[in-house]
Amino acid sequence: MPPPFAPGALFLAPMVALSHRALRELVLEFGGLDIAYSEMASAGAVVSGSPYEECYLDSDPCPGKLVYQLYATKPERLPEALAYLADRPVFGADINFGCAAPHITKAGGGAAWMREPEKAFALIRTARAAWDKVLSAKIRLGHDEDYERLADFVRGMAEAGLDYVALHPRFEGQKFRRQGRWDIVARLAAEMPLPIVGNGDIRGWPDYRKRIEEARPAGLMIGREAARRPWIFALLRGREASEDFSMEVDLRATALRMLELIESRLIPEFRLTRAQRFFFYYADNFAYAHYIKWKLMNSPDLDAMRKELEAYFEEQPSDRIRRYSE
């Protein structure tokens, strides 16, 4: 099955408190991004009209590049949510089968679906009937190292109507303690009847080339590195075009732009937590990362964050402009 996107597409991963409109807009301003996921939204909350879900479902600034990611704990809620969203001009919708957060899995959502394959396949079929755009699922490796179980699950999802699968090659509950199993991405990409997108462990150009050459996925998904370096997609595309490519980044201007976007694009209840989450990663670019990170994490509001950033760059002017090539 050919992918519903350009070969080698670059994806922004769905991330709680990170893959919101403000980050997507900042990344798109740098360029290089093909498809972006929303924050994970609850299908049940979408159906019930929760006020916070509309923030998750903001499809701007580029709806045609956006994938809504939904999780469901009750099977009837997913097709209902997709029917509600059917007229929105987005690229696609994704079913979360990978979240291993205890409060999600205990309720029967996320990775819990992988333990009941037939129920997962039935969920996909009802979702497919309600949604005529691209439909995908994001998964992990599951709870054990049984490759055939995983392969059968992916085949079953393809038969049920998915257009592609995004795989984070870690086991349920593994988090980020060890490298992901990209050998399994490679095997699935070679053997499965639908496109496999690989996710995880891509921090720069060497990682990108290694994954492309060894695993040969249909596309690559990047998560936390996009918060650390929102220009990562532009950097990878530039290096593809020329091995001598590098780019100069104004760290101060980018930080202040992110605060501006958070303030203007997100609801007040989300602004501080989303800013703190972003700067937890972005501050790694600074020479005195621990110091400024502590200052920003303890700021009471966005204005205080701006003052801390301005004070930092006054004290460390050499930190403002950085050149990146990897």
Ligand SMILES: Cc1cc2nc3c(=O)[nH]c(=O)nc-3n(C[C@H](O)[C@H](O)[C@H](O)COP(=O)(O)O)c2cc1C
Given for the second form:
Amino acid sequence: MPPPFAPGALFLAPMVALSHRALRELVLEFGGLDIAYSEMASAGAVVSGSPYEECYLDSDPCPGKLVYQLYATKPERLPEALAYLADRPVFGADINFGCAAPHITKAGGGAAWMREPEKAFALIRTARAAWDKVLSAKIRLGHDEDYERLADFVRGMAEAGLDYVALHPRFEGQKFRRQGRWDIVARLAAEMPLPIVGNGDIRGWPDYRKRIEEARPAGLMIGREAARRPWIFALLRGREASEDFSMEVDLRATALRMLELIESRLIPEFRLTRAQRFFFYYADNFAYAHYIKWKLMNSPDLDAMRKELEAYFEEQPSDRIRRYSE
Ligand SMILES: Cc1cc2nc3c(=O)[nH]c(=O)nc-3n(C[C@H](O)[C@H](O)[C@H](O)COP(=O)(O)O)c2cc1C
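Please move on to the form predicted together with this ligand, as the form predicted alone is already shown.
Next comes the full complex, this chain leading.
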């Protein structure tokens, strides 16, 4: 099955409190991004009209590149939510089969669906009937290592009507400390009847090249590095075009731009938590990362964060402009 996106497309991963409109806009200002996932929204809450869900599902500034990620704990809620969203001019919708957070899996959502394949296939079939745009699922490897079971699951999802699968190759509940299993991405990408998008641990050009060459996924999805370095997509595309490519980034201007985007695009209740989540990763670019992280995490509001950042760059002017080549 050909992918419904350009071969080798670059995706922004769905991440709670990170994959919102402000981050998407910042990434798009640097360029290189093909498709962006939203923050995860609850199908049940979409149906009941929760105001927060509308913030997660804000599709600006690039609806045609946006995938709504939804999780469902009750099967009937997903087609209802998709029918409710059917007129939105987005690229696609994704079913979350990977989230291992206990409050989601205990209620039967996220990774819990992978333990009951027939129910998961039935869910996809009803979602397919309610949604005529692109439909994907984001999965993990399942609860333990069993390649044939995983392959059967992916084949079943293809038959049920999915257009592609995004795979984060860790087992259910496995933390980031252990390396993801890109050997399994490679095998599925070669053997499955539908496109496999690979995701996990892409920190820059060397990882990107290795994963593209060894696993040959239909596309590549990046999560945490997009918050750490929102220019990562532009950098990868630049390096693809030329070995000598490098980018000069104004770390101060980018930080202040993100605060401005958070203030102007997100509702007040979301601003501080989203800014803290972003700077938790972004501060890794700074020479005194722990120091500034601590200051920002303990700031009471965005104005205080702005002052901390200004003070930091006053003291560390050499941190302001950085050149990145990988
Ligand atoms: C803060 C955070 C929130 C996440 N939230 C979601 C989510 O809502 N849905 C989902 O499918 N995956 C979620 N993930 C997993 C990411 O989409 C991605 O699979 C994972 O971070 C591995 O990619 P990376 O190494 O490029 O970060 C989240 C990850 C992080 C770090």
